[in-house]
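The data below hold one chain only, encoded as structure tokens and taken in the form predicted on its own.
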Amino acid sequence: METYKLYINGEWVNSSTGKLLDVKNPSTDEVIAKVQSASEADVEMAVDAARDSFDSGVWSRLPPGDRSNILLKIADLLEKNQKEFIKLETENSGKSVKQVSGYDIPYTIDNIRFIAGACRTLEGKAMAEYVADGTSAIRREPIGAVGVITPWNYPLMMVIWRAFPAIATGNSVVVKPASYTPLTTLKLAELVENAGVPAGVFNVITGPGSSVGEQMARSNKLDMIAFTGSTEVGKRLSDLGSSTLKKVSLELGGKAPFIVFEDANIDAAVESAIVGGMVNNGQDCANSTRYYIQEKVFDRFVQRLKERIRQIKIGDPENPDTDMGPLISEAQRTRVEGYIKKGIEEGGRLISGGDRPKINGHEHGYYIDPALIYTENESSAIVKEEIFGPVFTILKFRDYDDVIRRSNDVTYGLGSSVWTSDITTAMRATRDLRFGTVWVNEHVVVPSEMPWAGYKQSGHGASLSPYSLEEFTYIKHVYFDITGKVRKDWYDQIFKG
């Protein structure tokens, strides 16, 4: 069993207290590694390293092309070592190896390469004479030292989404991965080091969010916090960060509606509904969690969905035939089961699933059968709140206005999808749905070139796309006098002399 160290200022160090945390395999409940539990002094040391490296200009003043080349080396190293990362991510997160190997890692490599290219092409307003006496220009400059706090559902990918746009634009970072899933982030630090990123630019510390994360949010040496996770924690970090007026970028929860009109391709919609509901074992902020089905096709859709859910193969994540592994923890499984119970208590009807399957050799894993629930209670917790598990909540709707109103009637606004063969309906829905992403006849597709951003309590700021790099920059107006005059005409308005 490996014991991992903190990565601070280019060195691997133990916590000053010597305290360690267990890291478990959620499919077996076995401890697979130990990591450091960073103390207050450790956090301060990592923050100082980021602050000093930024202020020195060793990274921030490099030309974008130089930073880009180093990021491309990291992508190459990740591609070369992907087998190790696939094994580690599968074992630590419990997601299926076919998702990790076929999607997570290749997509993450593409994310890095896109970010590396995008940092060379940041745009701004054209330099011009907006007043007669001078020329104005815009500079985009890095914000400074940034604290990055990442979630457990996409451990490696979310570090890239949040930390790499920051370092690509010249910032230095302190990364705190989720305590459940820190291993691939720590391995990534080895690649960062080997690629030639200067000491102090990329630091990784592990430990509880309630202490480490909150200390980062309070620190007056960090200029920004970039967080992906729950809305509740995002609100807490915003409150703490307000004491120093630091910028806070938040990608938070979701409650995606999946709207199927009667003219939709039902077979295609059902296939996407399965993927949208069980991707990442149901632990995805883009999950299709509210299935609004028009009355005329409701029975047909539900019957087909029920048949397909039964065909999901639940089991050992390391088995290539497995479709769905366990949830991340016993606490998460209990939370999901609580929502299923509450949904029934609030008038819902359990159509199928919701049990704990018996998996040979994985009896202590945190498994749950995907649950299919029908409800007419629009106020039910399973309709309004983020469950973060494989719970398919099915509802009927009458017409366009009815479903758009109900779809928007949540505090979240991250992802959504609409299924129809009518272009007018599709175009109206993309306008009327109050979500940062609207998919038409698809769900959960986010190219590296497009932003992943939220409305309402799903946060603010963007991941991916060029907008994610702008997130980590200040804009500075630079003005050049072009007259050479001692006195300009407008001076008389202030001082005539």
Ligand code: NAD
Given for the second form:
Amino acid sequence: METYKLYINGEWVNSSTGKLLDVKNPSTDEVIAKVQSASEADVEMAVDAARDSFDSGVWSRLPPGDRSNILLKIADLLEKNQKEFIKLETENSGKSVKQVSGYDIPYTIDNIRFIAGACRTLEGKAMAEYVADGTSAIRREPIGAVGVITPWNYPLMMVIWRAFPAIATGNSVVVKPASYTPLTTLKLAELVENAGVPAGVFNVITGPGSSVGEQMARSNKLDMIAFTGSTEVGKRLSDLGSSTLKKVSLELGGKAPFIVFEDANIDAAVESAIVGGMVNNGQDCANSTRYYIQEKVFDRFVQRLKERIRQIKIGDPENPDTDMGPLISEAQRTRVEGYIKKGIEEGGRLISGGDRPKINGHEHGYYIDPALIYTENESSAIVKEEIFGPVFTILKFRDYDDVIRRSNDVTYGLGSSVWTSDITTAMRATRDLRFGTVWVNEHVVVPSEMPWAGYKQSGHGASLSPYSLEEFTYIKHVYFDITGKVRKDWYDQIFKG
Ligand code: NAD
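Alt. form predicted together with the named molecule, vs. the form predicted on its own above:
In what comes next, the whole complex appears, and the chain from above leads the way.
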């Protein structure tokens, strides 16, 4: 069994205390690796490495094209080594190998290539004489040393989404992956090193969020925290970051509505409903979780959805036929089961699922059957809160105004979708839904070129797209006097002497 080290200042080191953490395979509950539990001194060392490398200018002052070439090299290395990454990610996260090999890793490679290209095209206002006496220009500059804290649901992808726009724009980073799934992030550090990123620019430390993550948020040597994870922890990081007023960029939870009007293509909607609800084993911030179905097509939609859910193949993530693997942990399964129970107690009717399936050879895995629940209780926890598991909550709606109001009536605002064949309904809904993404007749698709961003308590800032690079830069106004005069006309307004 491999024991991974911390990657600090270009060196692979043990934690100063020697304390290790187990990393498990969620489909078997077996320990598959050990990682270091970073101590306070280790965190300090990693923060210093990022700080010093940034202040030295060794990376931040490289022309964007040079940084871009190194990032492209990392993408090439990831592509070359993708088999190893696919195996590790599947084993550690419990997602189906079909999803990891067909989507997660190739998409992540595309994300890196996009970011590498985009860092050469940062924009600002045109240099010009906005007042007659001088020329103004915009410089875009990196923010500095950035702490990056990532979740377990897309372990490798989320590091790329947050740490790569940061380094592409010249920042240095300390990355702390989730303790459940740190392995591909540590492997990525090997590629970063081999591609020629200077020591100290990209550091990886592992350990509990409550100690390592909080120390990063409090540190006065980090200029920014980029966090992807739950809304609850996002709020905590905002509080901690406020002591130094560091920038805190937050990509948080979601509670996506999936709205089906009676004129929609119902078969297409059901296929997407399944994919949207169960992608990533139901642990995706964009998961369709609230299915609002118009009265007239309700029975047809639910009947078809029930039939198709039954056909989801739950099993060994490493089997290429498996559609859905286990949840990430026993705690997560207990949480999801708690929501199903609560949904029923609050008036919901369990239509199917919600049990623990028996998977041969994986009896200790954290499996759960996708649950289909119908409810008329709009204020039930299963309608309002992020469950983060395969729970399909079905609701009925009357008309446009009714469904838009209810869809918007949550604290989250990340993904949403609307299903209709009427262009006017579609256009109105894209305006009226208060979410960072509105899909029309689709759910979950996010090209590298487009932003993934939250409204309301789903956070702020953006991943992917050129906006994600802007997130990691300051805009500096530079002004040049072009008159050479000792006194400008406007000085009299302040001081005539
Ligand atoms: P989480 O908030 O529990 O943990 C995320 C990270 O924060 C982990 O690395 C964890 O160790 C760390 N952490 C935990 N407590 C901390 C603390 N007190 N201080 C500092 N760091 C701390 O989230 P999770 O369970 O890993 O991931 C699931 C959540 O992530 C869901 O809410 C999901 O919607 C969200 N998510 C959002 C996006 C997005 O793009 N908006 C993408 C993926 C996941």
